[in-house]
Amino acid sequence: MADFVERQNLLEDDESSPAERRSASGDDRPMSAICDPSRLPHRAVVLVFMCFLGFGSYFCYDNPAALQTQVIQDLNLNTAKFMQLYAWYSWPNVVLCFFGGFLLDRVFGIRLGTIIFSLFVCVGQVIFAAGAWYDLFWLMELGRFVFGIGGESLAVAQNTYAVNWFKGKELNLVFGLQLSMARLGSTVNMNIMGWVYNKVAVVVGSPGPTTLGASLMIAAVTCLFSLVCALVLGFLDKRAERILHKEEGKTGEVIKLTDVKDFPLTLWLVFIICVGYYVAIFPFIGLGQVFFIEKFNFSPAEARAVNSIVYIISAPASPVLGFVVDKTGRNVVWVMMAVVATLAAHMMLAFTFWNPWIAMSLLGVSYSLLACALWPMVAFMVPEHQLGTAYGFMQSIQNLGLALIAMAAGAILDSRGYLVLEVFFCACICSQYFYLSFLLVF
């Protein structure tokens, strides 16, 4: 799931007196701190709902990875078909990365837009679960497509709420907390869905499509929870607008596709590095559970745990590494270090039988470091009025690469096995050195 540039249109300090706020609210009694939108306790409550807004989306995104063995066996799929579930999530976001911010700003507004995108996530997960229940793989693919329409745009809405409610120094902490909650959702999914499947199998009587569909339907409860958070946030934001006389939040993104012709060569190199790196992370996690079972003789529970360590490490490491990169600068050097560490991790997994916790922990740190160092580089290469277009194009290319490589990875695994697949991922990482050398020159 993609990282976003911090927006600049921050919520201004409320200058009104308590009496004016009481008058605006139509209540002569003084408001308590937890009810006053300008006070920290109330904003802390908003932050809780803000953080949980994307929990369901991140929890359900990797449902296929958490249930890889069950999905393949219960539906009688090969790996190439299985990886289509990730490809179908990415396809709509090849286009929507350009228009998500526009829809939030100009069509729906942040409040209605957030609710609509949350509904897409909910409906998509329900369709996905229904497809598994009735053993209709095309319906599962449709569900992932609908889920993808809401997932990435919901992340844009979440960041917009953060910018609208928090100021300056608070904003870095808020973005870090939101990222940590997202990774928590992915981690909980990886470690609990296998247990949920086993419990449902006991109730149903045997494994199979019905058990798989019921398990995925239970996972949809997290999306429903996020929808409730969207509704509560909409209410609280509307109330704050009435009391503080503030405008509804906007993404600040300006998408102008004609700006693409003005992008410098260095920016295109960043785009290529972004794709080449992430295609060696997310498709591997999507296929990792069976890899750890087959090569290292892990139990399913152990395999799910080690497969989730990338997300576990990313939760606390991203804010810390972001602070380090901000203080030291030299983003290209940090990106180079992340690429080297990622290559080392994949080579350990491919060519050694060392405890995979070592390689996966290294992968978690390097993944967090690259996200902190690579994405801010875009802001150094284009003027501010082109940032929306640049980030939209970067996310679009990333999703296109993830869709294509997900299908390629499944086909390689079916025909050649995990060793060749790991060599393929290593080759993707090695190609980044060529582009990084150009970045260093320029």
Second form
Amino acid sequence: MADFVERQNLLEDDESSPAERRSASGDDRPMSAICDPSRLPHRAVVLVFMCFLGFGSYFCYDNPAALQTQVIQDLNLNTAKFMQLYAWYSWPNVVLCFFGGFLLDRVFGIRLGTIIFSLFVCVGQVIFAAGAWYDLFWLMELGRFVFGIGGESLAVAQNTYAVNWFKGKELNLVFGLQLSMARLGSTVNMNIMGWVYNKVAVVVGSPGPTTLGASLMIAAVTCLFSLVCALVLGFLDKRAERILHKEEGKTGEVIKLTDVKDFPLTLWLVFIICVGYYVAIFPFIGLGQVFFIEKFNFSPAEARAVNSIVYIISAPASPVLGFVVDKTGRNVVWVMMAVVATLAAHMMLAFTFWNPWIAMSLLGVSYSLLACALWPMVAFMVPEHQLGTAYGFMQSIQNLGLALIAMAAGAILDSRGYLVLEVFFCACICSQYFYLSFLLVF
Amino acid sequence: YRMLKLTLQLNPNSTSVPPGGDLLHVRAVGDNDTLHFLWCSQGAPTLLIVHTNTSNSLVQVNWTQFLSRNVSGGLSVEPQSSIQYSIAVVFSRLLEYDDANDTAMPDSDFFPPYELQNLNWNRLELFDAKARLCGETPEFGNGSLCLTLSVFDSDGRAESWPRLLHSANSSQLEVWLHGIMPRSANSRFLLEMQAVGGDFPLSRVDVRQFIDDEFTPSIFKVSQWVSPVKGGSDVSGYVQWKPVAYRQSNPALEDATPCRYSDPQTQDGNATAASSALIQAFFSQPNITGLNVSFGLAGEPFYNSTRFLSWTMLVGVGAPPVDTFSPIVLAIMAVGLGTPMILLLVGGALVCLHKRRHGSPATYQPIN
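Having seen the form predicted on its own, could you give me the form predicted in complex with its partner chain?
All chains and molecules follow, beginning with the one already shown.
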């Protein structure tokens, strides 16, 4: 998931008309800066809640990866079955990305919608943890399904809030921070869950489904925290609406299925590139831990660290690289460079015994660069009223690709090992050149 | 390409079933050499490989001497002068320790070891070019320790993991502990082996890395227990294994468990000869080194979780087999990476054509 945040970078609108500013601060009742919705300190407070709104879902999304060996051992799974935990997240979102934003705009409204989606995330994680606790794999899959329903749509809601509060003000910064926050959630999860599991194992007495379930229940606290943020945001938004007399915000992303048939060819190419690229990143990170332990003699802790370096790098690098791409333009060339760098990184991992910190760092930089350069291209290809449909569609087929490739990757690894898996990823990335050269032509 | 003709003979020239264990002789005849594989459960299970430079060499057993187990010479290969090299591996002990802290460091809390020479070994079961030997002891409960010897007439690779590459000059031994009652819930096991070499004892373990893990997914190393003499590949032998054991008889990737080895150490030749009839009978002054292979890693499930552990190794003469990329992987790499490269070229050509047709803005201008 993790990447729909970037897309919203484009929806920002930097014009801030003086008139709007005046009307925002037009109310002259005395109010301290921290309480005044039209002033920066108050927005900063709102920003904190906004950032932590998504923290729970980002944290819990990668719980299975952080506890890969423990999940597999405690529940007697094989790799292919383990990967289904991710597939059950991705599959619903092949369709739900279309409708999440639509429901927010047309049915629930942003405040109620956010709370509802946060509830889905919470309940999903609790079901997931309960499934682990009682060693019921189907219940865990159900948990991931429910979690998925909430997760992606919650991100849409988070972006909508950001547009409502920061449009024409600090929107760039806000999206940058939210992206960093997403990475932070994943990273903290990757580094802390093993430790949490060990501590719980000491308390419970031995590793096993109970320990796993308890660890995941502890992780669910982050979701609860996010739910609290949703409630507070709802309250603050309601209050701001009352004080500033503004209408409840609309995303402007009205999903119309018929828009799809009017998409230009270049947009479809961008979709293909997006899918082909992302499937070579996320499924690999999901399966990487054992690879680093076995091939490079890393300890489990080191393996987790090197696995999460991609996220760690992209947190600070995304805003910086985004700034660079903005200043220079030529997105296609930047995307090409990102693809070449990613290919080099995968080849290093596949064909050499070089220290994987090099390859994974390169992967982190190139991934950030691609995220910055690819998503904005869509804005140049479709008219504004189709942007939402385009991004929703892009997100959906990305989820489709991730779900399919995650299953294929597990099966390839089980039967043919990591080298063939890496060659498969290299092939995915290689084929991006072809489509990119078409993009250069048109 | 080497093809050998295999003949199996159980207890050669014995008039009755020998008490205390079987002796299997596999004769592998090549164009101008012979390999004799001798697999014996008289005492600790022992595999002896003798390489001779003639296709007419024979094994002779003096059963009275062989069974008395106190003098050398009970088994010989004739003519003596044709012997190029001989190597033997003795499975001497099974060690068990209580890994209460889950460190997988076998340095304390050992239970009394199982001396494999004292196990009750069943009769050898033969099928094709394989021989299975199972041993029991009351402490095992209903479990057993089994060894399967496979001898090959040509190069190839076994069907089941770890799918070691073997040559006709090697034999494969799979050791498995099936249903053994562990003496603690956190028990882990070690296997003690002794290698008996001629003039050059196997005193070093080399680890070779290879990027291709297609035959043994997630395993990128192979360990080779060799003698330190270089260059003389004709007069050397080896024990080779991948550092992986499996916790299921039909393993998936998650059932793989790493294994580690201790450094080889010189052992007392007389003690080993006393434990194995084959060593006593064939070698007069054995040069012996021993090492332990320990199974499991900190945090991995204990033996008790599946009560199954299987580990595979090769014993052979000459140079150890070297893994290569399989044709399938080469084909996948060629198609997987080649096709996009071609597409890339086509794409590049498209760009060029497009630029030419629509005129390139980057025309050269005179400097002045």
